[in-house]
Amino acid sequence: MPRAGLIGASVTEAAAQVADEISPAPLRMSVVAERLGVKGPSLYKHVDGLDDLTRRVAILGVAELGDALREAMQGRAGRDALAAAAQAIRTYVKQHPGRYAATIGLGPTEGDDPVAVELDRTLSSFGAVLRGYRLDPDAEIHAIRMLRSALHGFATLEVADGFQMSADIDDSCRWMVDFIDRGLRAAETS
């Protein structure tokens, strides 16, 4: 019988906290069980193993990131929305490196998979950044991919202490945002 008070959502939340604390080390069921004060096998009453638990953490991460993006960008357009999105991603990755790492390569397995729902919500936030620019609709997918790649790359390198040069990282982020903004404006249709 499952432990009283222990449900799939609480297991997922505990796993997400553990993932953030131990990142970049991989998540382990035994560590999550210890955090919850149960034996490892008890978790299998709530999740279908490590892959399922990691996927649940990833879904949580995608949902939280989408919420952070929407909140940061609300009422903004163009460069302001772009800067807000960049800062939201940087902040989220710093605060939740394990959750964010779990989202990398995440894809839906079937039509009603919660991954598809959350990825669509998050991708729509990137689309919202682009609404401040008059891009040809055929170019939007390329712009979304470029934007995700640049912001993801910057945030993950920053968290991994990958910027060893002396220049201020915030200045570099502003420079990147300005550069992307200029590129998107140059790509606008007349």
The other form holds:
There are 2 protein chains.
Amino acid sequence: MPRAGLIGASVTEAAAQVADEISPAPLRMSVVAERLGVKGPSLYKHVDGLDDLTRRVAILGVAELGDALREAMQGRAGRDALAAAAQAIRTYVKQHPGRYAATIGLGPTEGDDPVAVELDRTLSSFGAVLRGYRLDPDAEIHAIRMLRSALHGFATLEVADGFQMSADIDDSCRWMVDFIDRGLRAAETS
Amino acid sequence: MPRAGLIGASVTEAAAQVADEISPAPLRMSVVAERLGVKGPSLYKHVDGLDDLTRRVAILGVAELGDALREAMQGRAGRDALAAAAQAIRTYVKQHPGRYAATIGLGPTEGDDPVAVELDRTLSSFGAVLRGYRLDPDAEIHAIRMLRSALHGFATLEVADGFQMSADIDDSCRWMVDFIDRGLRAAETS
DNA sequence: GCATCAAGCTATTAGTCGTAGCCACCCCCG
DNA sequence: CGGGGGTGGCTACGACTAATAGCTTGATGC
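Rather than the form predicted on its own that you just supplied, could I have the structure of the form predicted in complex with a further copy of the same chain?
First the chain shown before, then all remaining chains and molecules of the complex.
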């Protein structure tokens, strides 16, 4: 019996692909195993069950989303950075719905948890968007949460076909970006 | 063998309770049956399988959320209506996470679908929030989507423990409501 | 009072995750 | 170079799930 040469990372990558393809259905060990040309129980030599595998996919998703955000925002500030971040999130959620869905519900993290460091890196991108606006430091955390809520909500509703009406969704995204940009500029400490 | 006297609606209600209690875990027929004092297969006399039951829970959730929104916004306008809507959504999602999660992913609906009429009723509440602002009619649909994205995103991130930092979440909600209110007033057709 | 329909049940099938235990391959080390 | 150990596959199994088939009994209507 020839060895498939699996390694932890390759199992996670295959699981992420499967999760994206079958989203919103839950990830299944048997499908991941089949994708890797291996029988189900073999996976348990590399990952510690379905929960662990899902968690690994979530961590991968957080890291990839953070990379996408940083790349999109490189060299941009203010409205440009905001629009780039929104577009990056929408694109990532549409291309990798399973990975992104896994990232939600990672729950609170401990300080030294590998999840926490990736999550911090990714969430700091939202703070970077605000760097272009001179906000009251006390307001920054609220602004980050508002930003994250709006972009997360928009992307998830879009991918879930939650927008019933017929207007163009790109137009709506631009409108929301402009709305937030105007609000943030109006909130600058004068 | 005494009859449990089940009716479709009571099965849906029990399933909704179970879904809320075990959220974010998926709904299971066996748990619903146990809750009703009945064996699993008996449920199939009342609902058409797990997918159908989940869909019924989702419809119930949409209807209840719409009721909660209308009640909260009664007699309010402008910022008051906006704050009431935000609070109503947050409360509903926290009290009924399973119902609410089921509502996402109902997908696009046909015109005469019972889902569509409840969904329209509920979504019209977001339009009602905007009634207090004199917006350009062309912008209204974008504003509705922005509003829904922000409130949906905030509530889901809150219930998923997605807000890592330590600032008070109620404060952040108030800040976001104020932010949107100021933006909408600034966008009024002068 | 009887017949019919509805609503429960048990038994079964197929599919899931996960564990136990086996076996062969590969590498390292003496 | 040869053996031992660790590694990574496998099959077999147990417990759980949804769902169907078919039976039986209770309730209702004529």
